[in-house]
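First, one chain by itself: the form predicted on its own, in structure tokens.
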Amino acid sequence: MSPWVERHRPKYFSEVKGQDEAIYKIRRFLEEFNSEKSKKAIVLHGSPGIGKTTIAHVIAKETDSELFELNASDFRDKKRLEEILKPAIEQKSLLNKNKIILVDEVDGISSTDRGGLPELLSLIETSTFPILITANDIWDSKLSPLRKKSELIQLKEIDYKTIKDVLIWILRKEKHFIDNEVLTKIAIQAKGDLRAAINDLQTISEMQDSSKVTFDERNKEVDIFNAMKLIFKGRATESTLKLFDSVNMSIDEIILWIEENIPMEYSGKELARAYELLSKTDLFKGRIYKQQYWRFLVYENIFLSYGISSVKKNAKTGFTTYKRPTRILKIWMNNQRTAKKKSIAIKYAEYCHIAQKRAMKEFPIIKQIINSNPSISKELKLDNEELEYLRG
């Protein structure tokens, strides 16, 4: 039996559900292609399973174009890439009126590949055909040059009601019946991933009693850039409270990211209120560490997510380049210095037969002693980094 995701893949724009805004922007891009203000490439970006590659195939169908497909793996060898690309960008299609080049999963391109991103940027410069690029995470720092040369079109995670409508449509085509409550659960658990929902539907349709099916929670990881975008630009909702649960980062690091980027989005009273809530987050963090009151974690999360998101009067618009926290670098540098100090103190304590704690306490004196005579550093077998630390 063929996969339902392939059998029922949309062929026309009218069959693509839940992406009306993206479809409008794609149509405009195609209409304006080759005009002076038009860019040569668009990046369809968003979480897996929401239809990025499918839409690329739909575009080819709608425009009567040949689709020439490349994957991130094709960019790993510059010579091979030139052999593949040169005919593609120079020759017209034999069977169709037009040609479209699809570069799938661009975030898989490595910065160490021999071809890599520079070759893709070169392709965008020289191609006479529209280039469609898909990415799960277009905000990766290595893709910054690509963002500047392309029009970014975000595909939204599909609402569970829309997913459910698609599932019902597929069941009618397949002449199957599944309990309405089970369909709702499939749609909700997919968390915007239509492809996953259709795969679940096909699996459950083969069961004798679908009412007994159990669902595992589908955890979708969110990167910190998208999390901040949802906090700063979106409306504060119940889902905002759970946003940082899906970010693979400690709460302390998240606090630093939010602290660094609040001024990029807020000003005036909104800025003051956001910092006030951030300070309350820090206050509860201190209470958690000092008093071991771990139940305060819920308040820390509320202030950091829903609280900061809710201070804005209106949803923010426009693109913002978020910055990495400078405090993280400072903390790392401080930790590096502390590590060097500790390693020197350990060597000195072992050589002089004293406690390491005492050596750390008396380190200013020890530093002067070592610097007074080069032979002492040789006796302690200090490395170049430790010697550089002592001279600093």
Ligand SMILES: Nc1ncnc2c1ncn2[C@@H]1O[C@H](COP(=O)(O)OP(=O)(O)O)[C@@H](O)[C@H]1O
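This one's a predicted model, so the numbers in the text were calculated from it and none came from an experiment. Residue numbers count along the first chain shown, from 1. C-alpha atoms forming the largest set that superposes within 1.5 Å between two forms make up the rigid core. What changes on going to the form predicted together with this ligand:
Remark: with the core as the superposition reference, the CA shift of Asn34 between these two forms stays below 2 Å. Once the rigid core is used as the reference frame, the Cα position of Leu277 differs between these two forms by 2 Å or more. Once both forms are fitted on their rigid core, the CA atom of Ile198 lies less than 2 Å apart between these two forms.
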Given for the second form:
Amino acid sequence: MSPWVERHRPKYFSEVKGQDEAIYKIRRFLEEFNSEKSKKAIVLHGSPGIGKTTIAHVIAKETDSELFELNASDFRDKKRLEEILKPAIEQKSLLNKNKIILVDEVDGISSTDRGGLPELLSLIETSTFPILITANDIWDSKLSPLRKKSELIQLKEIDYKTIKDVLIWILRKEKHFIDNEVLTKIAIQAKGDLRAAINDLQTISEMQDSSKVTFDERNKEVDIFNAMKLIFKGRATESTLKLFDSVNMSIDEIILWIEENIPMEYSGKELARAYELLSKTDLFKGRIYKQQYWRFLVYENIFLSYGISSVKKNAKTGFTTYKRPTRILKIWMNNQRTAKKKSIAIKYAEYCHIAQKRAMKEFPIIKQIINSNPSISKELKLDNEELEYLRG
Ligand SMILES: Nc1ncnc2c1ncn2[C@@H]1O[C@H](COP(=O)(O)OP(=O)(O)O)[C@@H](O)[C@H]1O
Ligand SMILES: [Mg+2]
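Would you mind giving the form predicted together with this ligand, to go alongside the form predicted on its own above?
What follows is the whole complex; the chain from before opens it.
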């Protein structure tokens, strides 16, 4: 199934929500554009999922302009830029339309000589067409020369009521129904990121019974054995959903426990279905890590608890001794640790211009250095998990 964020990407101004002011300014900029203007580029900036890319495309469509797209890596390939792209940029549109040049996600550009930013700046100098640039973080210091050469337009994060309106609009088109309270929660959790909200909406809609989704306070602590019992033996109910909230264990470990114990309880069709669900969870996790949609973890949790539990037709009786997933767990935890160590070593090696191998070998010392110099860990842009690894 195609992602809803693509299927429902706005095509007209009227479908873009919450960005009226920005759209007004961009239209005015384009109307007043002439190639003698001192600033020939606009940077649309703001956090992810608020409509930067969408607006660029909608503007082109609604002003009947041809959109010529360049990305950060095009500026690195000087030959391609000079021979193919620049001539195309400088030509008038074949259909005699207006032309707009789009440089999407300029954050990826590098300010060094070979990195592309100087090329972009010189394009802005010479272009006879308006240039739209999008950026997540225009205040990054490397982008300072770009800031001086362009008009900045900040896009707002979308307030939760507007997000909810968009969600309802999409559900209507999809002929789906989701409980109002759940919609409100998705909208609030998205924290202004409409893309995230729509992705969450799709996930929830694909669940069997989305009216059951609630994210309430924690139960009392139930240990993992007890949780296994409730999942595998009990009937799936609303409280099954919240089961893992009260188990003091990471979701990755819980997955291993479930995986280990599925064959203890299920067989035949139930077994197959449970594994299928589990593999979906895994895929899902890949997506979470790759796109850093940490809030998705809530829903992954739901697949694992309610999903796995509802695989069986009837509640089960009897006593089962659930197994600890020791072997896999150890391998997994070890891999996790090595991965962290490696990612820190790579950053450090780059920072100090030493070989990665050496950084790995001297890791105990490097660890001390970083730990005793907070400014270094900042400089290295270590994420929370890496910092935790260093502290441990
Ligand atoms: N202001 C908005 N109005 C309507 N839909 C939006 C808006 N912003 C984002 N979206 C939805 O989120 C998706 C991603 O938006 P996109 O423009 O790619 O975000 P950005 O480029 O700011 O990261 C779009 O396909 C659309 O479905
Ligand atoms: Mg974008």
